[in-house]
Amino acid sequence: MNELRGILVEQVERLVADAGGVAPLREVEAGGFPQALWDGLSEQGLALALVPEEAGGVGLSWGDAAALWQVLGQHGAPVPMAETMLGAALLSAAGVEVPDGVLALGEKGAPFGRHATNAVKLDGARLTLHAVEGATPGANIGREPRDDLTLAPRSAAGILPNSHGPRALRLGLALIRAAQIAGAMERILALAVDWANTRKQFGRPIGKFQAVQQQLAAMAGEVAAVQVAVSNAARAVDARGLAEAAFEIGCAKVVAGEAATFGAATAHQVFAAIGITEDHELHHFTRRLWAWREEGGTDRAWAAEIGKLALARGGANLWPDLTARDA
């Protein structure tokens, strides 16, 4: 991790933790917004922090994105500014400026869109603004707003360039998903091994125990798949655009829902009945995990994709097209 992405992680990280843990969560869950949380992040640039620096943003890379987006990841903040960061980005390379507030991805299902005040949609490569008028309450399996939107007609419109392409906002948000994942993996490993040390069977921890031992190691090597994923996905699009990218945000995705469907399931093995209960931070983390997994495309959905693009290049080329790929 490079200098700045280091202090940029570690600024976000502090903001976020000093919001209460899961608190936010929970107001979100009841209809509340956690607005002293979002404007701590617009303070510090988040909104336009992948916007150039010539176009009045900070021009971070996309790994520097991703980086961040497994902070709020990892204490499941309960903002849009990951969503903000990409609608910011796409309609700076279409050449729009970018306005104040929250952005909306879409019109439909679109993620607290009832505390946004614009939307972006994508008809091919024609990205359009929009003022939201009016939103449809609706929740995802996490219990976060996804809303359905009433929008005014377009107020600006512009073309994104070939390297992000027609499916920009879907590779997008399966990015910030798969970042997301990483994070939480992160914190309810964290959690797990914390409870396996100070849980006591037998007379002893019950992380001793070689059973637990190698549950939490297997999940372990689950995050650290997840993480070298995100990070090779972004690194990627840092070279070649999201379009150029799809390869590489699918398999991310990919190894971020298998992840998340096997961390969730050994982390409660290892808490027992206690982690299913409302009251404890794993049941929110759990509901988030299987949320995120189903966003941004499933990984059934990515690994189809994959499948039928290797096979119409034939086996003959599989391992030079894997080979080949570098960021």
Contents of the next structure:
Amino acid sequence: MNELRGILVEQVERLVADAGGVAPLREVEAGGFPQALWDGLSEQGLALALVPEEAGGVGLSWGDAAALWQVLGQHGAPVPMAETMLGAALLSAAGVEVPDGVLALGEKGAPFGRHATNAVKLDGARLTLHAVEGATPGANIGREPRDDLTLAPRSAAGILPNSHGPRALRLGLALIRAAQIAGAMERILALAVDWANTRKQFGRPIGKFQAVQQQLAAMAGEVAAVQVAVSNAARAVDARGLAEAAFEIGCAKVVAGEAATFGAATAHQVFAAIGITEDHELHHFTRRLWAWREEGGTDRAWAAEIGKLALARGGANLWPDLTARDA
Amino acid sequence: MRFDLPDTPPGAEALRAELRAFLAEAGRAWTPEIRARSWMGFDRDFSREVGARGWIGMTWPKAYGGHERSGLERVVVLEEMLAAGAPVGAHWIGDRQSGPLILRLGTEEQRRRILPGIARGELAFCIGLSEPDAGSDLANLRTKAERVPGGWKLNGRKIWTTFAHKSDYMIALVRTSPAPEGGSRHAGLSQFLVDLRLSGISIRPIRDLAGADSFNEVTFDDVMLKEDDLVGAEGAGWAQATSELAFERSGPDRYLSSYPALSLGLDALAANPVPGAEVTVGRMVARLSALRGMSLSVGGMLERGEDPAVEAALVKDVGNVFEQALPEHLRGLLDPEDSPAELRALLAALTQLTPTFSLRGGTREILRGIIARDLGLR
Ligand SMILES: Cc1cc2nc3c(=O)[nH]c(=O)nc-3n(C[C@H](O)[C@H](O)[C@H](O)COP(=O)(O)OP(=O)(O)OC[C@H]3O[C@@H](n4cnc5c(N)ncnc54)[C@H](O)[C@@H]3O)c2cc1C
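Requested next: the structure of the form predicted together with the partner chain (the form predicted alone having been shown above).
Below is the entire complex, every chain and molecule, led by the chain shown above.
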């Protein structure tokens, strides 16, 4: 891990950890917005983290950003910072000045759209910026706001470079959700291990039962797999841009979706009844895992895309294609 | 636990190209059964050719027949060999663990005597760990070496020793002093370099369920070992043997065992499209890519001299699940009648091998126990 990334990860970690555990998650579910957390993160310059320094941003790499998104995912941080970072990166790449405040991605089911002042839309390679005039509230099963927006006519527009291409929003969102899943997986593994060492049955901690140990060990394997897949995808974006990293991003979203499915089920098995309750913190993460599987393309959809490509290229090309993508 | 992707070593592309040309030529002679066995296949002529090209002992000093290349360049060679299903068994163990052990802990005499032969692809090694009553519970082993004038006297029995009947040497883990009363059973174990031609050794092949002679029972009856057949320190055998395991468990051999079937399966599916097959294929390719990243990360850690024992166990566990599931995924997609004969034969051979993937090198349960300990559960 490079030095800058280490410092930023630490700062963001402190900010989200200090935000009060699941309190901000409950606040958002009740229709509020954790303004203090948003402001704290904004003060770190996070919104412009992916904007190059010469354009007034921080100039982080996508690898650095993915590390931050994992931290956000680890805490379920209920602020659209990752989305705003992506929106700002694309606006800047298209030569559009980045406005202050929350950026919504798209206009249907936009994450935290009701809290956004502006929205970013992509039509072909043409990126447009719109003021948000109204929002019909909705939510995913993570109880995160996913709103249909009424947008003003565009206030600015630009063309995305080919390296990011016409699918940049979907690709970026897939990477964000995969990274958040990696973080949330790490979290539920830690919660489950902790619980296994605490909860006693038959006179000993349930973590002493081999059946429980084996399940948690298998979960650790999934955590490792999704983390590596996300690093690999972010590295590909750094090397080639979003468009040419579609394969790695797709792989990361497939592995993340599978890991989320397995991880949530395993954690609930270990927690048993207590984990099903509204009062317990586990569901804040498992519901998000289930929701994030679906956003930015499901694992099934991405698998279909990767599979079609592999079938079209043929068996003899699979291995050479894979190794040719090494960064 | 942490995984950091290493950078691709310089020259990797040229090295891959060289390997692919070589393997395409050599591979003409390989039947589907040979490709399915890959590193469980033994072909001395092939290993000698690989050695002649400088692809064994790649990271070792030139003074011992090595080539002073990086560990990540070595990984390129391993990956290409396995993706092609090359029969690398005759040099695999020597290159992967016995050679590195001797290089690290052996005497100067042992290094000069042994390493150049491994690097030329001429000396084959086998692993003498398991015994009839010491499987997962390896520390329960009973084979013992007693000090005698001029050396050691070896008695006991090893089992499941892959390729003992075709190998030149075994690295054996044996007891050299009794476990201390009430103390750790890991004390008093030592490793020996055993020349399999010595008198008093008998090797009985054990036929496996696929009808092949791949592993053996090896009996030692008053076998005389020389003083300098001891490898490393007397009594330090347990730590020595377990530190080898990160090398043994993290390599591409822990997730690529079924790869040749995926490659052929793609062509069969392209010729006979099955609706929805792309989803299953995509899931396999995504897993393959993630596992490759995990294994490369551990390769990078080994290169930096770190001790990624837990990461290696994670690679092997996730990798074994993948390589066991792969033939079953293909089976779920392809009708045998519509499949080309070569793929059918490959799947038939692989199906009989898959149970071994999560046994050899430590069972799934033992690996998950290691991971659970790292998680703080034991
Ligand atoms: C193809 C093949 C090649 C091999 N080659 C070699 C070789 O070259 N050299 C060598 O030394 N060995 C070799 N082995 C042996 C291999 O290392 C052993 O099979 C393995 O360590 C397991 O030992 P076992 O077969 O005695 O099973 P056991 O230890 O008897 O285990 C039986 C079952 O019980 C489970 N079990 C055992 N203990 C525990 C526990 N504490 N907790 C939970 N579950 C447990 C195991 O996971 C397994 O499922 C080979 C094995 C195979 C299959």
